[in-house]
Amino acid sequence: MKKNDLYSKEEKRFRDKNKIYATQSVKQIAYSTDNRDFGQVARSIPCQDACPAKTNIPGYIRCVYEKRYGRAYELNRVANVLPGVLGRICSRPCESACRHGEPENGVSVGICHLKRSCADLKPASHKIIEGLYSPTNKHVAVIGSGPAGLATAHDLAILGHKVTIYEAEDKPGGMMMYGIPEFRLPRDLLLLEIKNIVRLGIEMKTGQMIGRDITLDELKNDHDAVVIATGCVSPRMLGVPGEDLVNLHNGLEFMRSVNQGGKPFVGKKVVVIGAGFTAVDCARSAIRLGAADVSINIRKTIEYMRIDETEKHEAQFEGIKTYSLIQPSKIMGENGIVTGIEFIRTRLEKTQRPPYRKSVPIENSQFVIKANSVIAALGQTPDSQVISNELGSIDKNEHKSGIDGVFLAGDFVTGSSDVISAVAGGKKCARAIDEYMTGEIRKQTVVRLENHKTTDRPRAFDFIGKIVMNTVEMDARLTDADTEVETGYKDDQAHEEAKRCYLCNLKYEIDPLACIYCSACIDVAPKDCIKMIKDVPVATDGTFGPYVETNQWNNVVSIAIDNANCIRCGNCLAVCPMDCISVTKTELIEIDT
């Protein structure tokens, strides 16, 4: 049986399952809503599954490899609307899931750096083209211009709705503008990507605080729907004596002051409390304000910090120390001014919930260190005080409040998260609002399947070392505090790093009716990815579970390729004497319904 016959069988299967089907003169394509296909994509493409916005990561990395940077940028923008921004500040859950980082496979692909490359290296002539729907004459108010608000507004504008954003600050961007230092996120880039969103006819009204300048009731009366996307703006407190002392800053207000051009007092010795990105941003900003001794102090150990390895490295490179297994118990002071901080030591205990460790104070282990200032960067919580009405029962899955026509997006509903999660939440909220206003589901996520040749990626690519991000020298960092530290990949570096991607969106399958069980594919597989199986369980949601393996030939029902372990080397396809292995490119995409 030839591969062309196999594709005909696949086409019939999709047609029989009431799937949307189409063919092209050269390519054969199917669009699937089958849970088995969604399960396969989630299992086979771990980077995309880990991304809250479900960015087509193998797709855009392949475009970077081909030096099609404009197309790579568009593939990113379909999912996350702020590619250049997220290429710098994303929390990178995709890289933690990357198969290249699994044991014996090496180091994760620099997915985030490649995302930045799409924005940095795309042609100056590149134009953003978006498929716009006809106007609906519906008007939506979005409260907040952070990542969730911008993503919601963008997708609603695409769907033909008129959108007005109300922002309390003088500039748009929310925490991206006021919470992240410019040496990580240049403001001209941020404003450019915001401009690319509002150019769709979105009206931006800054300096408009809900409850002060306009009420929720007024917005409800003037609009068909309202979205609350104000994020988390209330800083968590230490809850220890001495929090009223001068020179004790909360991380959010400290970074806001720095980003507005202020120079808050830090002194020579600065103690930062916190384990996330804000804590590291505060510490690195303190160095740029002239502090000589800066430390980050955490209750757990460094591997539990909520930051990526790049941030840890840059903090250490800039001379910032990290002290673990301690927590503050008192802020010390004289004449109302901070002079030091009392810590108590902690130990880790196992728990039943992730991350399966909690810190526990150790009795009588207090000690005091001197400090000129203390920065408490413990995260933020939503501030519902700015909303005059009672929101009632909140449905987080549907992004609905207890008030008809009032929706919620991003950190306001989920609690403090990260930019990519907020963007993903905003996009889901936009879909919910569109359905509410039109009474129709106009967009649908499907799995696109396309017949494909085997990979043209040589096995030697597996052994390329990760390309290190280019950065400026220390002198340049401190001469101008706003100098961007990371300078991005050059063209040849991006091309080289893109080679490392396994292209996990390629699905290799063996036709059990054509296979003669010669085991040639097993013999040439460099990984344990081709298995003799006796059963394939089906989960309650309709997806396939892990293969049930056997080493007894009389129990074998099929030889199958485990795409969760396959590195797409193509060896199996090359040696198969029966031509019974097919390759399908699988992608999550949105289509009009």
Contents of the next structure:
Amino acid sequence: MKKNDLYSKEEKRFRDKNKIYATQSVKQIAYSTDNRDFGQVARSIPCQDACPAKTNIPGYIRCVYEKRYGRAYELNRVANVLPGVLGRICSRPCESACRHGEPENGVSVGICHLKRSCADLKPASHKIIEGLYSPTNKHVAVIGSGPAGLATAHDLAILGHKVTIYEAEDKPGGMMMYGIPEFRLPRDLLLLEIKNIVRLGIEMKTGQMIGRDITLDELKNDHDAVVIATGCVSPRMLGVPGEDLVNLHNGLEFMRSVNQGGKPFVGKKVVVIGAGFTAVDCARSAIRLGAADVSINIRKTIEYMRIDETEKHEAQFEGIKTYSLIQPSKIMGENGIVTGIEFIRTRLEKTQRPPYRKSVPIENSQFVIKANSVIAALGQTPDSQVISNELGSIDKNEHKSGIDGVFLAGDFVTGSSDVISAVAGGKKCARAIDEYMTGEIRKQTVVRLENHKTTDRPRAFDFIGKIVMNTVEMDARLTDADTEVETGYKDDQAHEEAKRCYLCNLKYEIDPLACIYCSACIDVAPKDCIKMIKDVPVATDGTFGPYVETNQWNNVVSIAIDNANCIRCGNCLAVCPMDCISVTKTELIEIDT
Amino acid sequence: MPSNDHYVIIGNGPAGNHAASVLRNKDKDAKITIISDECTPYYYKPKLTGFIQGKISARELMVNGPDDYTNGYYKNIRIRLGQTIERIDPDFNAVFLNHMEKIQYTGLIIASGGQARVLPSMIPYAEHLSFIASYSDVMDIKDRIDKAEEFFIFGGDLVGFKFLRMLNAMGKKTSVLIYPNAFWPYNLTDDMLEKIIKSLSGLTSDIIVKDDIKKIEKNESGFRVFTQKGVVKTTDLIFSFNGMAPNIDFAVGCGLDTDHGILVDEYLKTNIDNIYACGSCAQVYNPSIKSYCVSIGWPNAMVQGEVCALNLLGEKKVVESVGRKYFDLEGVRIKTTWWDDINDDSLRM
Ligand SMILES: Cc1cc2nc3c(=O)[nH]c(=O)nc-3n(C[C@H](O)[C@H](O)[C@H](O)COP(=O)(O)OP(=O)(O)OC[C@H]3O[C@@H](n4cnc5c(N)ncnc54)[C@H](O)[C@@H]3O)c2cc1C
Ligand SMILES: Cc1cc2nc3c(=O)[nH]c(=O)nc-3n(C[C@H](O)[C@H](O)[C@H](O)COP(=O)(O)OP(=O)(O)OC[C@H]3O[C@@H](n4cnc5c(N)ncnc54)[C@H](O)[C@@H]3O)c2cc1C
Ligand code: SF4
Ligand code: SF4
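Could I see the form predicted together with the partner chain next, after the form predicted alone?
Starting with the chain above, the whole complex follows.
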């Protein structure tokens, strides 16, 4: 029997196409700090670029595909110390940027659901690995145990510093504990991930309010550096008559009460005002408190709501309506109790700065609707006065206050944002403090480049539909208000969803010196991804700008793959008669300097 | 001097076609292109139920045949069927088709209509549901409707009742689950609901109210529908009639202001000067109620298409709603014309 007869026809075809494997015995790896490589990674991997923590998304999705959930969890944890939490409640800027969601490419990959899968499906025996530095004898005080404080504390502890967290509340976690409702984020999971952070030797002192129990000066005297990560706690007010009526709730207070087991009065008809996470959580909690008619009312249009699609969907599923282009002008009441609300209609007007639209009231367009309660969830701002009125000029980028040795992280410095931004800010802040205390840069981000010979996935994967998240039925949501609504992917569902990722971290390049300009690759390309170019401009920040295309053969300097359009199908690689197309795996990694 | 203008119209329904004919009448030289993702020429959606029943032929369903665009009223209008607009790039005055072709315009009219709304609660079961919102929907299901004996209809809306009448005339057995708040674009009060049930009792013997679908199971021959209150129905086909959602995905994020639909002022102009929208994809500012609303119905789409075209050519005509101010929904008079009139508190409480 010939050796080839061992294989079925299909398998043989697969083996032939992939025979290149056999020659890939030696890995060629390079590390780069060249801006052009950073620029290329940002352009090529849109999901990672959109993630404030720069999570290696294609890397962990590939591990999920290979069912290496533990490794996938670790890849997440390098960038973000709360993978299980963020796999549930992240605002998902990555999914809006995902190449699979671009026009013609279908629907973005369920990046966040897959992140959750890493946490849910990793083996019980999984061990978290930390690359610890030796002790430095430096001591840092972190004020606030929200995601920013936790991430800062974790990274400082890794770098060998002693850390104490001072938290005003009885439990750690910040808004993850007191803002986000339990039906979206189970508290045992949150506490487990917090435990995995503090077990590095971080001391957690709860019930300690800085500015009341201890002063900032006292902390400064006892520590080498102090981080303020106290978030945003001052709620924005409606600023309309009737704000003092009974049954007008402030969104943050309302959620805090619900999360501590309280049952604030809502009545049958509830009007929620606001366009962010808090508004939606208040509305969904009101349904669980027995309201029958709950609406979210927003000043601009649904396009400008600051929540992700899944949350929008779940709110709709629970029967919550959204009314746009209206803003409250008066809260109506009788005998000091809310009876309704007067709205004025609005229209959009262009502005010069993001988000480029503001809402403008339309004169004489007021109308009144009845309501048993009103929840004002307009967001919140930081309250620096509690800690000190003398923080001086703040450098947001460097995370520095005007006081030597006092640093800032999270919502306190950025204004109300989201958990992943707070985590990313915490990490950056830890690096800044380390440099301040040691006088050295001890960690650096570089681009790792590794030769890679295959596409890693067949084109058929591109046509798999998105796997829908499993959720509990409405009855169960109402029977126990804390029941987690989303129940996660099962093992085979995670594997299937992971197949959908194009693996944009694989960079395709044509070697212009070997290319014979046969244009076979252009003929088989499914996208406008291979271009005849006459120039590649370099931008002011040292990265490559978009290619300058030409259709005049005389002017062509190269046929080039535009990695911002490439869906990594491998068609070009398969047809190239000169084998001049190379694939390189590109990753942002942190190295010790 | 011949005009260099190229007016591109997205959508081949009444709004798009009426816009095209006005443009052609007023500007003899301009290039006019209608692009539609449907493969059929301009047809009467309201007559689809008659077509299913076999009362009218496919030819009678058509308003215009392909020849009408080379001769007569619609002369010299390029009609491109079966081609989907994927994206608009207002900075370069271009639309992109899904086969990567780029078409340049001097003026753009968006008349992309609406598609059957799938209730968020029904998304997990969407593959089991049938809709009647276009000719291709009908072609997909026509034979199965002929063969099927039992039908489950849920939601409501005007099209739903039209369909129910049709099934009754065809001698089919039907069950109807009515959502008082899904009678797009109205919410029904208990009083209204009672009258409607009375009126519908002539068309179906099985009306379910104040209940909801819990689960749908597919079996060999059809489906089993389970309701929250424990009713179980075996049926051959399930139809969802829960209103229409504007078709605007291709326009979101390109710089046009959108909400439920594409936001336009009373002149049907979007926030970008040379782009207008009309028909059931537009969310129109109505100065008399000082609010934006999505209009419904064929007559509104026709008038909006015409106003849109005139304004694109430089006029300043305010659009007005046409048709009946009140709708007769199975014997109940309901204020109509505008969708989701939250101004009217009686509809919200
Ligand atoms: C209801 C609600 C829902 C949300 N949902 C989401 C979501 O789904 N996804 C998402 O990404 N983001 C969400 N967010 C936003 C997110 O929670 C915040 O952006 C994030 O928690 C900010 O992190 P932080 O560490 O900067 O601050 P915080 O989480 O606010 O933590 C600050 C901590 O500092 C403590 N503190 C304050 N003052 C003092 C003091 N003087 N002394 C000691 N301790 C002090 C506070 O008690 C708190 O524990 C939501 C927010 C709310 C309110
Ligand atoms: C079964 C049925 C019965 C009805 N009965 C009545 C009635 O009795 N009375 C009444 O007044 N109204 C009735 N209507 C409603 C009426 O048909 C609509 O209000 C009217 O068709 C809206 O017109 P339009 O031009 O805005 O959009 P449409 O007629 O929906 O046309 C929009 C066109 O744009 C196309 N399109 C959408 N997106 C794209 C894209 N990305 N690229 C290219 N093309 C695109 C669509 O495929 C479609 O061809 C009925 C509707 C249905 C479905
Ligand atoms: S396809 Fe994968 S790698 Fe590419 S952007 Fe989407 S999630 Fe990221
Ligand atoms: S792998 Fe090649 S052919 Fe496929 S999308 Fe990328 S550049 Fe185009």
